[in-house]
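The data below hold one chain only, encoded as structure tokens and taken in the form predicted alone.
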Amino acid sequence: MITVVSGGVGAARLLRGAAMIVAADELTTIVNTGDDTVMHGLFISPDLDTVTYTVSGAIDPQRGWGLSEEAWTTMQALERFVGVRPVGSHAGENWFGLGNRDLATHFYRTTRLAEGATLAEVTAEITRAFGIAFRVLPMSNDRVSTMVTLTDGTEVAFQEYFVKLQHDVPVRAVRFEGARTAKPLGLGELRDSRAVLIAPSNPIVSIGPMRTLAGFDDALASRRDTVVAISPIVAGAALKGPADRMLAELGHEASVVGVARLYSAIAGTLVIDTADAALAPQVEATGMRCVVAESVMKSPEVAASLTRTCLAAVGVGT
């Protein structure tokens, strides 16, 4: 088996390449669900479903979240009640895009978790109805959030840093609501695979959720050797998102040789750009091996060849 151990864009567009190689009975992915929020009433899990419709192929390809050919005129709709809406009330907002075609998969989930499904059957079921041969988990059946001070000490969830504020504030801290607490799944996974793969996601707040619920971290470092990072920093740069200012905002390096030492206690091998080669010895001084591959992942092929790249250094064919 191998394990994918995920957050948001950049694991969805490698375990689309990773589903093209590895048999859908070998391959299974855990993801963040720090960023789950509820709007409306409705139970959202915005990692998990970025991997459902990318792997699927139903995901909006220009914003790269939502699905394609998607209509927003209930969102629109929702702008009538600005006028009327109280102060400190949350009804009708509109902050947070939800497409008309989005919504059905919300529908379902919120309904099925109030019937008393657990979030990680109710992902199998979201999974299998969009095609999704292999297994998704999510990180936990129970809640955890993810929440970000900023500047000014004024703390806020996730979406509401992310979205609302479009990530353009600068944080000085991010916590993880209910994760000493939350019991985890997949760790047999992660024991047993025969490789273990971390995408190319914000190592603070999509892969660091996962890393602080109760044995997610013993369980990676005790086969570190078979474990491989992708640095989701390229050029010292984000690809999408704000992984590149929150590191050096909360103090780490944005570089790949900071992801490296972010993962050098679970990672025997961390993989970087082309474009970052001239930094492998650096990497390498953590204690890392560095393998220096094309991780820009353009197309599906590309993320299939990144995949095969991880997997050999390792030793693992496919």
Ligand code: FO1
The other form holds:
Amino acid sequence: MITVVSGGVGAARLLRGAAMIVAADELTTIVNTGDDTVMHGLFISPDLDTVTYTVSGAIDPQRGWGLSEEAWTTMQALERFVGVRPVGSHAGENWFGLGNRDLATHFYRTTRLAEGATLAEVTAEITRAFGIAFRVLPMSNDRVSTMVTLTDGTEVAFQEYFVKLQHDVPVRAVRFEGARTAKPLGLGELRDSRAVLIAPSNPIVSIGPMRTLAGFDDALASRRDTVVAISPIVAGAALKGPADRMLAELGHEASVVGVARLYSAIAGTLVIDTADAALAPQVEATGMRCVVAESVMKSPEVAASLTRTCLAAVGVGT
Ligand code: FO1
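Since the structure above is the form predicted alone, I would like to see how the form predicted together with this ligand looks, so please show that one next.
Up next: the whole complex, starting with the chain shown before.
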């Protein structure tokens, strides 16, 4: 078994490549659910959906989230209520863009959860409906909510930070509501897999939530030599999203060396992009082996090649 620890966009791109070279019954991914939110009474799991939509080829490639060929008439219809909505009410808010076709996924997930299904069961149904043959596991069936404290002291839920505020505000702290009691899924896979890949996702708010679940870090640390992380930071910047700024705002170095310091306890190898080759000795000074490779996944073929490089780094064939 090969297990990939995943956040959103970067992880989804890696998985699309991994699925090309690893047999479906040999591939599992454990996905962050700290971004999950309830909007209009619908339960939404953005990273699970980004993985599902990207791997199945249904993703909107420009946005990196949601579906292609989307229509937005439902969101537009909500404008009618703006003038009558009482102050303090969230009814009909449409800052979080839910396309008409994307809504179908949230209708299905919400009803199945209301019927008593676990998030893992519903995710298996949804990924199967999108033709995905490998295993996609949420990090927990229990609710974990990433909360972001801004430098003005206010605390907001992740999607309010990321979308409503366009993550254009500095952060002071991040915490994961519910993580202390949430039961992690996939610890067995993390312990027993021939290799574990930590996808190029935000170390703080995409990989971070999973690491706060009981036993997660220990499961990786116990087999650290065959855990390979891919840096989401290339030449000091994130390819997408606020990872570089968040690292700096939270006191870490926004570089492959800063990423190495965050991961060195749980991963024996860090893959960095060719743009950062000169920093390899500093990465190795943190106690991680460093592999330099093309890590900007412009195509599924590059993602497949990157997956092969990660597996080869720990002596695992596909
Ligand atoms: N990201 C945005 O920047 N704007 C949106 O309006 C938006 C809506 C949205 C709806 C469903 C969904 O699954 C994801 C959505 N995202 C949106 C992405 C979401 O914020 C993710 O959590 C981020 O991509 C970080 O992983």
